[in-house]
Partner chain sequence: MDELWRGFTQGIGLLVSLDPEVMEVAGRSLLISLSATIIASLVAVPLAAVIHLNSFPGKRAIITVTQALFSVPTVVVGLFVFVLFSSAGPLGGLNLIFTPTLMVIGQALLIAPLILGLAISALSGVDRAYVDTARSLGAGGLQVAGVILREARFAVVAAVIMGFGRAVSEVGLAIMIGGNIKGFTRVITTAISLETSKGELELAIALGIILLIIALVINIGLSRVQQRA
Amino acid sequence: MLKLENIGHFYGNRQVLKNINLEVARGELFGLIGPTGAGKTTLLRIIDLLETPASGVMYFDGAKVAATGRGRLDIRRRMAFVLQKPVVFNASVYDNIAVGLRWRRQSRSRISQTVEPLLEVTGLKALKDKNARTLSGGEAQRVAIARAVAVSPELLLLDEPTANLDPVSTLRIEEMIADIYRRYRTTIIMTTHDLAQGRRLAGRIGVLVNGEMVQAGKAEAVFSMPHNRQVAEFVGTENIVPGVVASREGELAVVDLGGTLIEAVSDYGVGGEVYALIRPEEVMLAKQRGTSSARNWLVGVITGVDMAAMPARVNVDCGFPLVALVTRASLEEMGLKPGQPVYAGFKATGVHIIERPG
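Any chance you could show this chain by itself in the form predicted on its own?
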């Protein structure tokens, strides 16, 4: 559906996009995640042909997109772009959703057949006659998305669709996007700086940092197996421990983490300088050495317990700092508190090994 090859772009002397390569399949919901200022909105504007990149080539539906000419307008008509700050007209909700169809000179009956189901899908039916300028931010965003979907775009671009919205409105927008995707199978590219949102909605995600696509792939793989420390830190990996591969037998390696040895699945050779990424949800805590299949059991001391969110975050000193996630029930049952000795266990498959640049 969409292919970008070596897309680069500048604002003045500042390079905002660097050699972006990306393919998005027809019928895919692709999440573009990255911190504020990473270049996500600029990339959407280039895809929507609002800007011409300084370098690189874009293909839409298999055809190369020309830098100029009427063909660009024809392609733009096959897309819809919903901005981070929704735009609504001084008219009813119904008329706002219908405006693109009227511009296309659709019949009244055709407009009704399109808009009425969208009012149901977006939860706006009760507001159909209300002036869109009087709506809340979340309601206005739903109107903007419904208006975009009404014209049946082949590619729908959503730029931070829940930015600055309250949790209830955010959940409503997420549910609406998921429902639209299920019903219409529209190809969607959505930007977000909310990692959890990208993980919930997108089948694949790309991580954009400082104008570079540092990793792209299935959402779960990007979060559980980041390619480098930069991605690991952005997706919230908390346990990033430097070490050296001490020995290896087949795919099973022994990694020396500053004097503490662990086993992990890795293809790095002996002597390789690496980071061990240990997901907090993979760490088990026990008062006695566990009898589970976990290959790693380390003796440690609890240095802190954070119960601000559930599951609780428990910090353990195992010769290196280690964070574990523990349910409230387990926390109370074991009576975990700072200063208490504890065993921390995790499987070799719960450790992801990445290269540590020398």
Second form
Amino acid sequence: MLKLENIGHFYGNRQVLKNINLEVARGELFGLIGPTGAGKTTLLRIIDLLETPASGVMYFDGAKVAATGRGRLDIRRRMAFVLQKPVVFNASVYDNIAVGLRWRRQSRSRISQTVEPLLEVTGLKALKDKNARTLSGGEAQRVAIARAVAVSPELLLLDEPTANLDPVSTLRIEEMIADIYRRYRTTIIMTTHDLAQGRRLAGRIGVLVNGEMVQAGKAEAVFSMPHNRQVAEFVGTENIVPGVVASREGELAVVDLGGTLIEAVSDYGVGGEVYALIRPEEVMLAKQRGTSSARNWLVGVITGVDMAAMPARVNVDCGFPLVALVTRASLEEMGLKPGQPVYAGFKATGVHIIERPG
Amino acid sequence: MDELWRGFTQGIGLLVSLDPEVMEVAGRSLLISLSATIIASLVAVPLAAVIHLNSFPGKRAIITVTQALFSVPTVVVGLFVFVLFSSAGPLGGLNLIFTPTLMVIGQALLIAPLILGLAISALSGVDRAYVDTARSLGAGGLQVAGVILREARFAVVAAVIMGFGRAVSEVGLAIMIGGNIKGFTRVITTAISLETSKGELELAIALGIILLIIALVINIGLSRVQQRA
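Given the form predicted on its own, corresponding form predicted together with its partner chain:
Below, the chain from earlier opens the complete complex, with every other chain and molecule after it.
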């Protein structure tokens, strides 16, 4: 469906995209995540042919996209792009949704056949005749999405569709995107800085940091096995502990984390300088050394408990600082308090080892 | 002082009695300046959209020159048009000198830069997101221009009104290329100028009041439009 090869772009002297390579298959919902200013919007603008990249080649449906010329409008008409800050035209909700079809010179009856069902799907039927300018942010975003879907795009680009929305509107938009994806099987590329949202909605995810696609793959893989420290930090891996591979036996490596030895599944050789990534939700806490299958049990002291977080966060000092997520119920049952000794356990497969550049 | 007062009361009298000469001159003024405004707008507003929506070398320079022409003296435009259309000029064969047609052309030339410049800044005031949204929904060049002109319509109308105001109130150009011929090219401003120099204050004052009323109506219209913009 879409293939990008070595796309690079500058704003003035600042390089905003570096060598982006990406392939998105037809029918896929691809999530583009990354911190604000990483270049996500620029990449979408280039894909939608609103901007011409400084370097690189784009293929749409197998054909190379020319840098200039009338052909760009024809290709752009096979896509639709919902901007982060939705703008609605000074017209009724119905006319807003119909505008792309009118530009394609479709008949009045054809337009009505498309727009009416979309009003249902997006829950805008009651607002149909209202001036779109008078809508709330969430409603305007729904109009913007409906307006984009109305032109039956082969590729739908959504830029931070829930940024600046309240939680209820966010949920509603997410449901709408999932519904549209199920119903029309449109290929979707959606950016978000909300990791959880990317994880919920997207099948595959690309992580964009400082204009570079640092990792792309199945959502679960990106979250559980980040390629490097940057991705790990961005996807919310809180326990990133520097260490050295001390010994190994088959797949199993013993890693020395500043004097504390843990076992982990890894193929780094002995002496390799690494980071051990331990996801907080993989860490179990117990008053006695647990009997579960976890290979790693570390003794530590609780240094802090955050009850306000859901689930609660417990900070443990076990030679290195370790964050564990525990349900509030088990926290209360165990009566864990700062200053108490505790055992922290996690499986060898719960640790992800990445290279630590020297 | 007496003379002034007499002029003023007689002027009011001419207005109230709808004096044929006053009405004829005022009507011609409106007709010429409205025609000039329509022609200038038909050229300048679409051109503003083209300049605004495209990037090309020299764009900044064009905008700067356009803005500089806002305050070009009317007599300079008059001189330019005179040289072009006088019997010895390159367009002298058209025999347009001292005709209402040439006054329309001259006034259109005078106000086109003003309407162009103000329309460009009106369009620049439209959030870039409208252009992007329209293009992303598959709008072609004309359709994108339609979208931003629609969004900026009040500010564009304000630009057109400003142009009309400048056209109807200028005097230098009208005299130089119109010739102030009674019953043919005499307009409010040239009539005021002539009648005052002749000492016929009542006609001048009557026409002056009409011009003031036109200016007032323009300004009320302008502020209404700008409030909505």
